[in-house]
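This document opens with one chain alone, in structure tokens, the form predicted on its own.
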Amino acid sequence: MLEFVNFYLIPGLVLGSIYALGAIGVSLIFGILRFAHFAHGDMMTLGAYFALPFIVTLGFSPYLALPVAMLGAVAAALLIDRLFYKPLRAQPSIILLVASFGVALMIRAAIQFVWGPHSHVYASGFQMPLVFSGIRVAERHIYIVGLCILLVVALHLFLTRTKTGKAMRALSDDPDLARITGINTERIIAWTWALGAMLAGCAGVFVGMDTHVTTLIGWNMLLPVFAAAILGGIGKPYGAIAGGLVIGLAEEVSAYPVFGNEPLLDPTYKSAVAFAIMVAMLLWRPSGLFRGRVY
């Protein structure tokens, strides 16, 4: 029970936060926007290797680096709009979800140019894990978990309490009505980008403490976010973040050793579980567990 703990639930769990952070993004996204934004995970890379000098030149902690990862972001997707995506707002979503794959080729091209293609570390050497009654958990998992559980908080509170926020949630069901009553719908859009920007970049950051930073961060993470936000019902924030913690523990869980000693499914194979889930979820509920919006 405590192998299944340490080395399936825990980094089940991890995984799954970071695919929630990602998952929001893409929901908040679908919900203004009406498109599904495939450069989202190469934002998660840029977010990466925004906070890369800072960690490996300057010598700041991730914690430290990550509002600058995440302000950088922030810039970038707002550049974004405004030079790709502003221009076609007003055309049928398939023309901005074709310009995603554009965006995302030119983002992952500007970052091997400025980076390199090699693959970086933020830290080397092994760091020991802790022990609570027999239960090893890394640190980093600990302060990533909680991070992620503190910003879900936050954008909760956001969305609920804030002008802005009920604004976002008014133009996302029904925004001819959010247009009529007077809410600047170009502020809201900029503040949808802010939002996912952040998000996506503090996920890059965080897949980059628990493994390394590569070009493909977001490429491979790509498939289980949206397998996410598709789980918990596209443009339903609170059902990305269920979708994500379920695809994480999925693909970490499908490893484990159910009958004998060999996986249940080679691990080489992660990715298909989050394929499966999504493609049962479009055929069984395509609305997705919170009734997201089906077009």
Contents of the next structure:
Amino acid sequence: MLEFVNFYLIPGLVLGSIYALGAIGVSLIFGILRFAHFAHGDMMTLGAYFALPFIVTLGFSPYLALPVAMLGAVAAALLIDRLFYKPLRAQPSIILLVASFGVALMIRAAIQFVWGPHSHVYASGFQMPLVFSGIRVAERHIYIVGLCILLVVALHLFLTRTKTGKAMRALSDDPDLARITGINTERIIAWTWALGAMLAGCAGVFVGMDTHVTTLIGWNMLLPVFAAAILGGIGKPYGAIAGGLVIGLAEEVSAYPVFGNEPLLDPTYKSAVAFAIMVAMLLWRPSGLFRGRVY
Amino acid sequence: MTEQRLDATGLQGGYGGADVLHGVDLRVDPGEIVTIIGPNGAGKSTALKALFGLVQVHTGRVAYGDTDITHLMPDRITRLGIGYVPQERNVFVNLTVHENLEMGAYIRNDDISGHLARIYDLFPPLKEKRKEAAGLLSGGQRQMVAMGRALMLDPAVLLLDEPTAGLAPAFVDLIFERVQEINRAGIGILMVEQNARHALEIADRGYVLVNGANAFEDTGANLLANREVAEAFLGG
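Moving on from the form predicted on its own, kindly provide the form predicted in complex with its partner chain as a structure.
Let's see the whole complex now, leading with the same chain.
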């Protein structure tokens, strides 16, 4: 039982929280801009790399580097929107999807160009986990999950208590009515990018803290993040949180040796779990668990 | 908002394909209730949308006082004091009633609590449902939310597209009553209505549109008394 908690449940929660941050962004962007943002994974990578010089060269703690990663990702997202997505705003969403795929490749190439193709670590060495009556949990895992909860609560307050947040939900609901009402669409779109990029930047730093920083971390997260967004009902940020946790837990728990000593599913096939869940959802309940949009 | 005449002359246009409007004239003087009736497909709703910048108008002119608003975007027209309530998809379904009303005041930065209180007074059922998602309301209640949303900006003229379409009879009477009450506050009303007889009864003036053009124009009472109009458009 303890083994299950320590090696499957806790890592699953950590992974799930990180997926949730990415999936919220994907869901928000889909809700407002109506396209699947394929460069979202690489925005996470970008966040991880923005934090790198502050942690490695300047010796900041990763937590202090978080705001830097967030701001950097926001600036990058707003610039990318202005350069690539805004001119295509009136086009069918498939055009934007393909453009975002191109943007993803560009971001990755730019990262390789600046930081090189090899992997980096924020901090080397082994940290002793904290032990609570047999439950072993790394300090960073507590912080990662805690900060994810904090970010989600902040997002919730933003969406429900601020005028801009409410206008964001209104625009996601009905763009025509929002325009008639006088809501400034471009301003809300900018806010959407900013929020999505902030969460993606954090997610990137969290992955970097938990493993290492490579140019592929975001790309590898893209599939589970989309699976999470679809599971939660695309366009529903709250569903995305649940979706992220389910996918993260499912991936980790799938390797638990339920019968005998062999893992239920070889860990190599972990990412297939997210894929399988996504396909199953699209086949049997395309609106997601929380009745999001179907296109 | 200062009250001015809303005046459309010789409107021709449509949604990009063939024209729907072939020369429509409409006018709302300050504080009037004006109704547009006519058979299905006559272009009543299209004419209303043309006043609000939602239709491509290639000939003709829409003026609000001395301002030419023919080619303005809807959000600019809203700011001039003209409110528009669509027939369908007229509320944000995932927002609460209260949030819908708040969104109506999106472009205002002053205190709106007085406006909210007045709208809840005008539509008491909304006060009870203020925290419910607007998507869960009945059609009549949605219409109230939509009208309330448009009233948040203190419009001088309100454009209503079939406000009673598909409503239960009890709600139809209630909505007409509320329209008159809104009008008593000095707000001009231009409404498209299927419920032609009832609409003409409360209207100062009425237009009958047929095939995208004006067919009749008179006071509400005269149109009701007009045999030709009655036989063709009021069900005898």
